[in-house]
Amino acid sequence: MNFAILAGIAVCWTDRKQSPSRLLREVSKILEKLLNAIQNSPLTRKLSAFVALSENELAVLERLHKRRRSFVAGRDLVHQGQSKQAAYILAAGWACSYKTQPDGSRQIVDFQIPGDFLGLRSVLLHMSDHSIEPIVDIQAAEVLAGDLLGAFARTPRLATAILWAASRDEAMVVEHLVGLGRRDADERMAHFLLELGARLALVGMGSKGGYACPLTQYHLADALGLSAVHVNRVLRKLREDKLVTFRDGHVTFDNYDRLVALAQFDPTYLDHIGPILK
């Protein structure tokens, strides 16, 4: 339970004028916010898609949110090689999963938007295989193995979509390994802003006429396995065959069905069809 709704809680009680029915009322309002709150999470929206969450299961994942925190744009909040990492669960801004060659060369593995968990598969093994930079000003919730273990053990059916979550994740690794061998780049770069789109649709913060986006070219650069030159070809090839247009932070759908022609894109994978487990 946050701050926020304690202080409520607080209030309530030391009211000596209310009485008991009043209060049992002001406090279940409180309550009814909290659960309204986590009921709206991106969190909540994204597993969703695969399972109805009980008002208990939502309970639960309230209480995986209790240690939020800040993180500045830039700076690393895992290391890879680093060992006894929490997970975090992103509210607020967006991440990305990078891994660094010897050369200091990196390859973006993925981006995180809000609902998405950092780090998840670096709590159980003995040592993060990755590293996490903010790409803008994030606000997330610490998970330490204990909690996120003690949730699975109460609630099974919430395990089981956090599983869903990652093998959904393991999916995108695999289209994306397709994407970097097999399309070309435009089919690439349509392809993957496709599929940012469906993620931010999920989690209400996109549609098929486009989603506010603060990647730079650079960011494009080290995901798609192209230079910047490149990267910057592409998009102006896509603006200029009324396809897409990237630009000023915001991505704009031109001719949507186009687009998905062009790069083939299939969201199957995604598996956003609807929940499995009523």
Contents of the next structure:
2 protein chains.
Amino acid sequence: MNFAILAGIAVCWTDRKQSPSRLLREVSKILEKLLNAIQNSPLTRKLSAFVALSENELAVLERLHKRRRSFVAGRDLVHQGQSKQAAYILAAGWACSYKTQPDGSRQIVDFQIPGDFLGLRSVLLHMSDHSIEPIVDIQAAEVLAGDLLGAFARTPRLATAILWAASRDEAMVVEHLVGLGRRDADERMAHFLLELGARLALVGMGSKGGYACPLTQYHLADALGLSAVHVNRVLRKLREDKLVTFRDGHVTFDNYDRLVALAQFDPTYLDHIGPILK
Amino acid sequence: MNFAILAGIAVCWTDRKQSPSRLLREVSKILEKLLNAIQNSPLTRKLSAFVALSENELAVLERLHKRRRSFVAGRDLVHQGQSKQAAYILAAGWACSYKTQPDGSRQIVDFQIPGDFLGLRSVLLHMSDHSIEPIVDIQAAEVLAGDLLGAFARTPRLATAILWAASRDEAMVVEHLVGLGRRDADERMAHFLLELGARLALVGMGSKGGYACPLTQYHLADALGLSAVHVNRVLRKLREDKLVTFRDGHVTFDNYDRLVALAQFDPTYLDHIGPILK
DNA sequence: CGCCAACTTGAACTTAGTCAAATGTCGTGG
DNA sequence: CCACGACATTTGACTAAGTTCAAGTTGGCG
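Coords for the form predicted together with the DNA, given the form predicted on its own:
The next block holds the full complex; its first chain is the one shown before.
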């Protein structure tokens, strides 16, 4: 009995005859397992949205989610310069990775939402070049370097899928860099809010209408390279122009299309189909 | 007969007795091969500076350098949005990867110098999210996705070394992002010139005294998120302050230590020892 | 020689930062 | 219940950094 999810469509096949009732029973058992895996893990959900994962691969992925730990908001999970070998898969809550300068100012490099890896690069460099802070209380699965490499060796397709997700993250960092270098404050904010919405939509936490967002204006300032004061002004302007409203922990897109036009937002780099479905 | 280069020191050993003259002959043969490989390939040189590579791994690395091609300055090697599966190893010359915005402005994400990979991420995403432009005439070895994966499968240590180099590149992009978000124009320029110097020193093309640099002030402007006019002013100021001189395709550090202090340059993220020498 | 690209400089302008102060909100302890 | 502090948000007035526009200068090369 074989089973796979292909671009959202379940496919199953068998090479020998079976009674219909037995076939049905098996399929339903597998479906239940899959549903379980996908519902329990935003990472699985994210990867499944792009890449065909077999039952076996899903099982390996699930095994990576053992060793679950909780962390409280605000206390650094990893600190810049710390030598640490573990990565994490974020299961619930938001985090951000940032670097602090000697003069005290900080730059947020990226936000992580459920399904994202934390500190994958640190594992390879054997040293964290940045800090990671939980923005709210979070749940994360610790992944030891050895387990990850083991999983890669046993399921190369999964390895490719994870590397693909890492590449996608890197593409987002590049887009962020472009924003800091070549977009003014309004465009930067618009682009940021749109990108975050697109990412959240992938794990079922947002839509074109808006999304819940626990970030403070200080987080936005540190991410966008602006002062908190200016962030506030920009948000006011966007709100008054009926483009987007950021208020009380919630982002509401008042006019998605005009916002996309302002930000010159092109979600191509997020939308791409994965590398496995050839 | 075994042989390795370990942090710049050659090591050889054998498990059976051999006549001294024969041993000597073998060692000199191997040395010649290695010298050849290292001189011919800046990538080999870069990796060897951090990671112990065996004779076999060096041979595999050399094989990746077949299929050498030339490209003229200014004509895009890869274009944004292009679907392309090959990556390149830059053998000679300088290139830059950049993104252009719909409004025509461009942001240079990174410069590549000999020994760097071009478009490694594009291979995984099956699509280039940026363009690559040779700054001068360049020589690059085309690496097909298949060859790369084959080499990875046969020599996992080499795979780790290359992934490590890729992580290091990503760390540089992050540092660049921090610069755009949280450093003013002077610091940004100082930091950039220092980082470039450190990278070039790794492949023997620069020192604490300075280095040859084919970039124009427009390149600097596009990389640092400044206008070309302002780049000119910043360069003048740094020159007048006797910190660094950028002129006639040559960067000269007039006062390395004060420049490091101004830029708050911390080369930790470039200096790190590789992942294999545990 | 004349052209072109890179570089240089000045002046006016715009964006975003800094400083300062007021408002709002939430949870804690009296 | 209210007072209080901690923190996030909001607004205004002023300032500094960097852009834009415009007009040269320089140097290499056909």
